[in-house]
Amino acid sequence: MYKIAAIGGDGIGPEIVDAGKKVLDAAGERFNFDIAWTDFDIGAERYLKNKELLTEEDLSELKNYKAVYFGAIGDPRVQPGILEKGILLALRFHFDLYVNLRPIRLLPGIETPLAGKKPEDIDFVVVRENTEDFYVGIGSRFKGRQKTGLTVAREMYNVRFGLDIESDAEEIAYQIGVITREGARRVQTYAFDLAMRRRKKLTSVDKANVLSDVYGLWRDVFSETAKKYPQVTTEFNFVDAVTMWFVKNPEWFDVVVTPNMFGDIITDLGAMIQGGLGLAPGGNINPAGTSMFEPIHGSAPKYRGMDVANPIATIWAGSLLLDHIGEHAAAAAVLSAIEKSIRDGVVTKDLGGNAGTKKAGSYIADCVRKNG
């Protein structure tokens, strides 16, 4: 028996999570395990009703679950950023979900915008550091002529450029990126371990040629960690170069490890080369605690309740969840069932089919039960 928390969230979130639950329950039937689901009312509706985002009671309850199955957050009635920061990012930081896991894989029968590339050419994983870098929330913005807000950033700017911000700049904003040795080490270790289970190649992404202090540390830790994994072939790529090679030669990559901000960017590129956001799952992982699995697309509120949303990314995220809790055969069966639904044409409109969210989810669940 596995206790798993479910947060449908906003927009199409509840519908796609329901489809995913159906598939994971089918996997349990076939592979002899049960899932005890607990639904949490967290999202825009609750926030609009009583201004609650993520409460201490929520966090206290969620820590009792090894995994959280998450739908989507975002609602046009709420100012952008409030729900995302107050719920999604708050969960990531509270539970120290320091690994963001993104498989970039082209499934058979799906078209990629990359000419001539086939499923065997696009099959790699991006491991994104998920709690540091420029997302730690250290920054500010102030008017240059104000007498308040004299910060270290202003003084550093004055020294660097020989200017007096109060007289030479009308306004200034700054954001500080933070990389710690421990933060880099633990996510890179996760990536090396993953590379050992795959094709034993690991690419590190950074921008150390320009941001040499913050990403110089990232490189140093990578080189040190690599000494413990002599079987793994390693390489460094600058983030601008890696975006070119993702498009030109995706077959070069096996596992890619990246700081937070660059990972945020290149995984969206990865989603497009694997066929679109409707096919892109993600895991937010703490190997020693609660982890969270979700599609990387948004809440698409205009499609809420219309039974048209593609559930594949969410179901694939469910496969990642099963793999995380140790049900590896079940995880593989879910992914095989997704591939069969694509081959059979039982897919939603965005993939050229006419199935609704419920029908697509039910078909994939039946494929799991029947072993393909």
The other form holds:
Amino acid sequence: MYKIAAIGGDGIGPEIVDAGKKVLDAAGERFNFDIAWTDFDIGAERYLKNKELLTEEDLSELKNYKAVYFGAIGDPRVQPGILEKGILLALRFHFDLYVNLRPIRLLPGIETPLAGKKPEDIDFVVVRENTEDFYVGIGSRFKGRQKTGLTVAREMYNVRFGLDIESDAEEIAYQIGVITREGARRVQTYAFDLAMRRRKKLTSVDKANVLSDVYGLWRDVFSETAKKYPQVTTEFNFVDAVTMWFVKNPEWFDVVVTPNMFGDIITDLGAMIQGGLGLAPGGNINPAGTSMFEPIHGSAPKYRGMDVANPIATIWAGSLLLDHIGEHAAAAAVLSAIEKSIRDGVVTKDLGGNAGTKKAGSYIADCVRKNG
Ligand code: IPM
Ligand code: MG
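Same protein, different state: after the form predicted alone, show the form predicted together with 3-isopropylmalic acid.
What follows is the entire complex, opening with the chain shown before.
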């Protein structure tokens, strides 16, 4: 019996999580385990009603669950950033979900925009650091004449541009990226361990040629960690270059490890080369605590309640969830059921089919239950 928390969230979130729950329940039937679901009412509706994002109570309750199944948040009635930072990022930080695991895999029967590339060419995993870098929320924005703000930033700016910011610059903003040795070590170690279970190749992606303090530390830690894994072939790529190689030679990649912000950017690119956002799953993992699984796409508010959203990304995230709780056979069965639904053409409109969210989801659930 597993206790799993479900947060449908906003927009299409509740529908796709419903579809996913049915598939995981079907996996439980076939592989002899039960899931006790608890739904949490977290998202835009609650925020609009009483200004609550995540309460102390939510957090202390959620920590009793090994996994959280998360739909999506984001709503046009709420200013951008409030729900994202107040809910999604808050959960990642609160539970120290330092690994953001994002498989990029072209499933058979899915069309990639990359000419001539086949499923065997697009099969890698991005391990995105999920708690540091430019996401730490240290920054400020102020008018030049004000005395507040970060003296260092102001002085640097003065030296660089020969300006007296107190009198000349109208407004200045800065945001700080933070990498810690331990933060880099733990996520890179996760990536090396993953590479050992795969094709034993690990690419570190950064921008150490320009942001040489933060990513210089990231690189040093990577080189040190690599010494413990002599069987893993390693390389460094700059983030701008890696966007070219993802498109031109995705077959070069096995595991990619990268700081938070570059990870955010390159996984949207990854989602496209694997056939679209409707297919891209993610896990936010703390190997020792509560972890959270979600599609990497957003809440698509205009499709809310219309039964058109592709549930595959969420169902695939459910497969990552099962893997995380140790139900490896069930996790594999869910992924093969997704593949079968694609083969059989029981897919949503974005993939050229005419099934709704519910039908596509329940077809996958049936395939899991019947073993094909
Ligand atoms: C993602 C999203 C989030 C991020 C947003 C919604 C805060 O883009 O999960 O990739 O930047 O991490
Ligand atoms: Mg993103």
